[in-house]
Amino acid sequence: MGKPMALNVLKKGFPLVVYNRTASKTEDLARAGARVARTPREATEAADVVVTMVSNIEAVEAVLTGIDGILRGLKNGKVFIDMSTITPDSSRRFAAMVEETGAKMLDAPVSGSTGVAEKGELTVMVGGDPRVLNEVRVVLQAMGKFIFHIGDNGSAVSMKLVINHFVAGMTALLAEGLSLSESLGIDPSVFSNVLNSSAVKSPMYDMKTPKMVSRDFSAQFPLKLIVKDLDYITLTAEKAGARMPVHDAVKEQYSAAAREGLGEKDFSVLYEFLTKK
């Protein structure tokens, strides 16, 4: 996700300077036309907007806090902004930690698959003081088509993890669906289309259709990073007291797949998992 959300930074003018733990994937942004840092403090201290996009709490607070981290970089007037997808907690005590420095941080992480942040249509939804946002609000424009504020910082990390939870039980409900009417035989392209003029029909299930009914499942979103953010829900929701028990059977089953060799693949694997015979 991150790359193509850079290259939409780059394209609307932004000077941007770029690094990642892997140095080959900065190859096509230096192309593009970005400078290459060889540390997050070096990127952090050339720029005035400081944004993440990585996998999970660990990722995000190595780069935060590493020997030669952000958190080194970042002083008064500078804003970091987190688009990663983690938990409300550890968001605010990430914010914690920016506030120290007299910089801002907004959490912003986002809706849509890899094609969507090409288009530079991503939905980002973001947490933290709204006259920061009002600040900011031109770079996430570059790689959002829809910017909502939710609330103080954490509150769109909150948000976030709501719909990945949709995410993950609309697809398991796809990928039942679809088994059980292979079963009764009817014929896959029937059952696409039929379902994308029903009631039911929704973007999720126009992307994932059509990867299960041809088992096309290289990733888009890995399996293992769905099972992450369910457990990162599992965390959340018991803090809050909220009970969910389709979200723990949805759960279960996912991990179920991971724990078959999947994770690499799109989570819409989990298809292929419920027709093994």
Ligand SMILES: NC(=O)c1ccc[n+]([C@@H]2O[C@H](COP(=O)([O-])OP(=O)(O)OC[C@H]3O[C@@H](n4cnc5c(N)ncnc54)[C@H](OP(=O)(O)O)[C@@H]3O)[C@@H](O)[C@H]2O)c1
Contents of the next structure:
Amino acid sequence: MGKPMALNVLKKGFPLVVYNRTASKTEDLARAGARVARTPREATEAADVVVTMVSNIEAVEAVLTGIDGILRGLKNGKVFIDMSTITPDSSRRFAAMVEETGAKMLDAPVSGSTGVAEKGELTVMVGGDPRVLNEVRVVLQAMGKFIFHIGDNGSAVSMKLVINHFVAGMTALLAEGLSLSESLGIDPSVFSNVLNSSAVKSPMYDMKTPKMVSRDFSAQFPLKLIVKDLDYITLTAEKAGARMPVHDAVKEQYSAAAREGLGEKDFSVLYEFLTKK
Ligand SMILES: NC(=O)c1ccc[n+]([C@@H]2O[C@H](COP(=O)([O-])OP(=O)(O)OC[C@H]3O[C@@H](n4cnc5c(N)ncnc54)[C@H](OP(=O)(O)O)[C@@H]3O)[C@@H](O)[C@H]2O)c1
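What about the form predicted together with the ligand, after the form predicted alone?
The next block holds the full complex; its first chain is the one shown before.
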């Protein structure tokens, strides 16, 4: 996700310094005009706006608090935007660390997979001071089509977890519904056409149904990351006192697929998992 998002920042004409733990993955960005930094601190020192897009809480912690991490390069006047999907508690904890440097933090997770990121059409949810959002809005607009201010720090990752509750649940229903329709002798292309003209039509079903039917599970959003998000939903819902029985059943299915070694495939591989059992 970080690479197409960074390419769009470059395309809008912003000077860009990039860092990735595995340096070879920055080669395309260097060819497109980005300067490659050796550490997160070096990238931060060169920038007014610092954006992270990494796997999980541990990854944000590593690039932020490491010995040559982002915190070492932040100071008053700089803005740190974490666009990763993490939990609201961890995001607020990171915001407090950032505030101590004099800089400001926004959480700005996104909805939309790699294809949407390439087109610069992500939906960006933003948590934090709305005045800080206004300062950096042009940078977010390079990556996203819709920018929503949700509330205080941590509120945007809360919203993102709610969205991914739908993403995981709807895709689990699609996998089960396709499998059921095949068991009932319905042609998959008929299933696809009717579903996507019915009351439950959705852009996600438009995108995922043909891939399930053709069994193309090349990763756009790897299953291991939806399992991570489902764990974060459990933690966050338990703390908020929300009962989530459907989530619990959905999570068990994806977790079982991950245990079968399907974590690197697209999360729609749940269909393969259900039909090969
Ligand atoms: N893929 C999607 O469709 C999608 C959509 C919306 C949101 N998201 C969210 O976006 C975030 C990134 O997802 P992605 O699909 O881009 O994942 P990805 O392709 O697996 O990339 C993960 C990135 O995190 C870095 N990273 C992981 N652990 C690290 C650590 N300990 N220290 C430093 N860097 C570390 C990786 O560095 P290396 O290259 O060195 O491994 C890589 O740059 C996740 O929070 C995900 O939930 C993804």
